[in-house]
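Quick heads-up: it's one chain on its own, the form predicted on its own, in structure tokens.
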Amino acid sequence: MTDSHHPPVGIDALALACPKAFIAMDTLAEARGVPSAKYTQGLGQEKMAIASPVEDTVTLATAAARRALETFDVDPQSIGTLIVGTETGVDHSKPVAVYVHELLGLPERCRTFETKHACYGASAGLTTSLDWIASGRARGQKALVIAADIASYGLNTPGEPTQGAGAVAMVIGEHPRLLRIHPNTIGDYTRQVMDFWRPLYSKYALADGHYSIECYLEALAGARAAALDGGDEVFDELLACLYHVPFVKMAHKAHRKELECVHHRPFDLDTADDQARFDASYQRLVAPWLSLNAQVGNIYTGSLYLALMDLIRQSQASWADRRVSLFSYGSGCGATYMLGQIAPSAHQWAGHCDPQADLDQRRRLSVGEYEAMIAAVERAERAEKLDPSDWGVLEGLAYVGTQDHQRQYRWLGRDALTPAV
């Protein structure tokens, strides 16, 4: 996996930031008059993170980035590239990245930009950063790549139970502490399809759900073939298969497709042999890394990296140098399949990658509170002044309104005293 002439490159730090409230899927199901199993088993979801009017893509991206830098003791002055992958930015022209750059006090000698390709944006930023470092242009600097999104489909819509919000920040550098990624094990795929899109005049996305799943699976086969170039034997060496997970049950469909690619034949889950083979593979390679996705919901560009966090937080010393596969899909469509290698030091940082304590502290919303929050978010874009305390946001960074058509942010609580990392 590594080249003796070049140091290993990959993910050196990882952190999650989520809104401070959620709605339980059984609660939502009851309110919508459907069996709870439709959401909890059919989609595989337990909870859905809900962003308040004072939490947006900028606040989530900044919080995740700050946590990654501080938790892994990364010098902010070492960041030479900052990329935010998102499909829910706050401006048609101005990138989320430049807000994050200022709010974290990063160096001026740093390039910043936003990548947009539906749920693929952060992976585009990751592979771009790997190339930037491998080319030598980084000159010892690191890249900060953030996947930040708020998936919103509106109340009482078919997409309502597949919402979510959050940001995953990754520091990319040489001699990574968590995951090595070799450029020769990355394969790409793209095709223009209309499976999911959001016109400029619409706040909500338009989607052809069944077609999108079909496009996802075709892209998985295409990107995988480009990455492995016929080397299917690597599958037997894998510790884990990580997938883009807009809803947890999508990983089930993805892994079935992967097995079909490996065995070069369809998998008929109505037959006992194929079902048993699939179940054993899924339970070993996929299921153990889906708990965070089930608790957070759909975070678009960050969904794959939630699964990676779940893997890293469980890492053990015996996993050193074990391979994992990662598949990223963005509607429209673009995809990447890559192989990573668990860094020998990953198990030492497992606790630093575990966001469970923060997730457990979130406030559970009633249906009434959830619906009121969604309605308030609709009005927040044009509000001149917002009070974060109205929404239980007392610390960290908050969006506090738009004045003279310019979004305003403020550090709160103890963070107001030391806003920069």
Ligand code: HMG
Contents of the next structure:
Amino acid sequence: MTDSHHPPVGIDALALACPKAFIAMDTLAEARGVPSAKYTQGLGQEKMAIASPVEDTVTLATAAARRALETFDVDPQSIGTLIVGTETGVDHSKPVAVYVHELLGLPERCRTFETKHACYGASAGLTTSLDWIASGRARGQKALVIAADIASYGLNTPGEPTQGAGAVAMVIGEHPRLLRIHPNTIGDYTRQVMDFWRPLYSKYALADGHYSIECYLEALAGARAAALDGGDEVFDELLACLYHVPFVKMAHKAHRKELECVHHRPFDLDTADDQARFDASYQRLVAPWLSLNAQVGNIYTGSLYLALMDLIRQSQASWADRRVSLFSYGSGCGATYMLGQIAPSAHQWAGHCDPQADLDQRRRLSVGEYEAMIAAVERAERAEKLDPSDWGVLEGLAYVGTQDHQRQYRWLGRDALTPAV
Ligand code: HMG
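Form predicted on its own done, so how does the form predicted together with this ligand look?
Next comes the full complex, and the chain you just saw is listed first.
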């Protein structure tokens, strides 16, 4: 997958920012009168990150990006393109990316914008960045691509157990330290479907849930065919198959579809043979990289990259140059299937990609606290002044209210002393 005429391009840095509170799926199941196995086994989720009124797409995106730049020692002045993929921005007009640009002290000589296509927005940003670098227009600069979202479906809806919130930031550049992506292995797919959407008047997403699963699987087959163009033999070389993960069990369904594409026949999981073949493949290629998704929930456009982070945090020296597949799906719908290659240095950066310590420190919410938080988030849009300490947020960046119709942000705690990177 290397091209002797061009340096390799791909993901050079990766970091997660997540809200400081979560609700456990068994707690939610009990309150909703549902057997907890439906959420924990049927959907495969353990926890969902819940954003407080002082955490929004800007604070999550900025925190993730700051962590990516700092922990991978990337000079902010080297960023020439900044793209935030999100479907839960904070303004109908002004992009989240321009807030992030200021809060991180990025150079004025930088192209900065927001991309929206449901869960596909950040992947559009990633492939645009790869093209920007491969075209030569970047002239040695790097791109910062941030996937940031807060997934909200509303209380007591079928989508409620598939919420989550968080941001994944990626630095894209030449000679990447984590993952190479070759432009010739990227395939795209688009089809107009009403599987999931959010009207302008609604804070909550609407979904035709079971239909959305069908649309996802059709898009997987379509984008995969566009990427591989019949070259199915590459499947045997894969170290990992990474999918968009709205809930963990979706990756299970996706992998079954993938095997059906590889073998050109249906996989019947009620027969012992197919079940055994499927299980072996799923346990080797998919299951080991789903722990972060299970703990965070659906972070929409960042969900695929959360699975990638789980892979990279476990990487080993022997994985150098091994291939992985990545499938990104955004409802509506748009999708991309791509092949990546583990960079030889990835294992040296594994510890830098591990957000587990932060996830373990999150505050566990009762159902009463979770419902109060959702109600407070609705009021926060128009609140003039918010106190982050009311929500247990003492460090990092916080949304502190809207004055003169302008959102206000403040760095807290020790971060207040050194606000920019
Ligand atoms: P539902 O109708 O409440 O649940 O909705 P269900 O009846 O389909 O059950 C879910 C699973 O739990 C099933 O497993 C049941 O069998 C199992 P499956 O048969 O599918 O393997 N189950 C149990 N297991 C153990 N013990 C039990 C038990 N009871 C049932 N007692 C649905 C589920 C996902 C549809 C709903 O949560 C929803 O609408 N979610 C939102 C839409 C969504 O996530 N779609 C995914 C594909 S589209 C996508 O990924 C894009 C998206 O991220 C948005 C974007 O692009 O921006 C969503």
